[in-house]
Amino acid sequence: MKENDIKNLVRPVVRSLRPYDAKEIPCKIKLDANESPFGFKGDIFRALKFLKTNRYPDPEAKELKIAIGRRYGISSENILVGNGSDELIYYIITTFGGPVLHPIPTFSMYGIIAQALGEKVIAIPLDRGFDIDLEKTLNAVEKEKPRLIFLSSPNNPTGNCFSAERIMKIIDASKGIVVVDEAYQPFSSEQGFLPLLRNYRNLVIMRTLSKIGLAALRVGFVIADAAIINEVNKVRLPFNVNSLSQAIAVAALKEKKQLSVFIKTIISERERLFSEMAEMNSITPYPSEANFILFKIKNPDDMYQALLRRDVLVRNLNDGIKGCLRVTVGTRQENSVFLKALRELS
């Protein structure tokens, strides 16, 4: 069979794809993922002593269910756990179908997941200060009638919460569901939305222990009336979380204090890293409530090129937001020679 056959079997919304960008470049310091610095090691792997490998995950995370529900105070029957948040955006728009509604830039997948299920896709531009623009927002969602609105704050690629107020206009304009991506919300001073669920029925949380030093187990999480948590699980694959993911990530989440100094120590070196770079000629750093910091410099590739001769990688972003970077917060030392490199190239 040629080339050519294939690709005339292939869905034509999926033949106009361009997949997710997720190159391993090899660097001594990588800045570029938004993974942190930190990561868990010695007692918590004590958690797979008893694991079984000839058994199959329990296909309900019961366990894992409740230690996130420990944490943040709510029951397991509105939590579903999945591979990543990937799958579960994939779990929703299949469960309630399009259009889907998000701003832009964004993170990428919702809507390449809505496209690649065939789904239409309405991206909103965000305004001058990368806020939701809350006029046009509302105009689509009138006009459009989405069946999902994604919103992800604080926000990925551009590091800061969306108004709050706004949001909030947006769920109660909205008759679909609304997804409020928190997938960033540990190193926010914002307390996130997790307190208004009980009020609004048709507002969904989405959360992940990627950033907070578990990326490697692919382990995400929405929060969301029973009714919601009901019937996107009766798309969820059986088994989508291995055990060896369940059994850390509840071993984890118990490491309470752990995780406090991870996220206060990635906070802190933000602010270091932000204070440092607003001083340098041609540097705009924007604010940030995540744990990267975008920002804006003359001639973008060629720094990008730059620092990965010296080792360091970064994420250009060029392409989606004109004239900028995006750094990951690293270790200190990690984080010093970023910035000693940046001032000497800038």
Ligand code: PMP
Given for the second form:
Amino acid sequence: MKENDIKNLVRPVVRSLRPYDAKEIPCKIKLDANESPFGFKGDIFRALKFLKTNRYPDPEAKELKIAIGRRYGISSENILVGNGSDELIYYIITTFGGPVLHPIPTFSMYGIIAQALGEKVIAIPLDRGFDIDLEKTLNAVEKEKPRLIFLSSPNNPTGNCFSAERIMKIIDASKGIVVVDEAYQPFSSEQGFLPLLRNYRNLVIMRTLSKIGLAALRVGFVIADAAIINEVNKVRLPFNVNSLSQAIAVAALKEKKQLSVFIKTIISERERLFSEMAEMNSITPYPSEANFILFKIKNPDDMYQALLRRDVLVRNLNDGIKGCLRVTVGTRQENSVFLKALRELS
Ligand code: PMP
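The form predicted alone done, now the form predicted together with this ligand:
To see the whole picture, the full complex is given below, headed by that same chain.
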């Protein structure tokens, strides 16, 4: 079989897809993927002593749901756990189908997964302040009747929270499901949408442990009305969260003090990064409620390469958001190296 024959066998919607850009680029200071610079200390691996390698994981992730429920004040019937929230985006779109509406720029997996599943995607540009364009969104809601709307707040890669009032208006107007993806909520000064869950049956909240020091585990979760959880659960693969991840995540969620220090440190470092970047003449950083900062610069491609030569890896977004790079908040020392390089190179 020739390579072209294989291409011709692929479903047309997949043929035209571009894979998610997540390559390992070897580098000392890794500030490209919105991970936490802090791993857990102490014996969060103790639970692995009891792990039976010959047995499948708990298919319902019962203990993990209890641990998540305890942390967020919700009950297990309102939680579904995934192999990262990426997997849950897949399940949600598989369950409800499209059209799928999302603002742009935003986290690219909503569009990639919708397209892979053959669903129509409606991408509405954000306004100049990176907030939701309410008029255009409400028009599209009325005209296209999206079955799903994905709103990342704080938004990746712009870093801001969308106006809560605008999100509320969209939830009110939508006859479909609205997923508020709160992957970066731990770093935000706003309270988020969890307290509103009880009032809105079409509201789904998505969270992840990836940004708070556990990216290696691949654990994300959805919080929603039990009726929604039960439907999405029908398309879940039987053993989607492995035993190691379940056990370590349960132990890590008990480490409240460490978690809170990680988050506080990241927020204060983000503020330091922002104010030092704002003082540089040729750089415009955008205010962030997340663990990263988007910034505009004259020659983003050159700067990206120059930083890389100094062993500092950031994300080049120049393709999607003209002139922009994104830097993840690292440790104090990593941030200082980044700032020094940026100052010297700009
Ligand atoms: N949502 C948003 C907004 C993200 O930025 C990311 C990670 N980049 C994810 C979800 C995926 O997170 P996870 O690691 O849980 O799959």
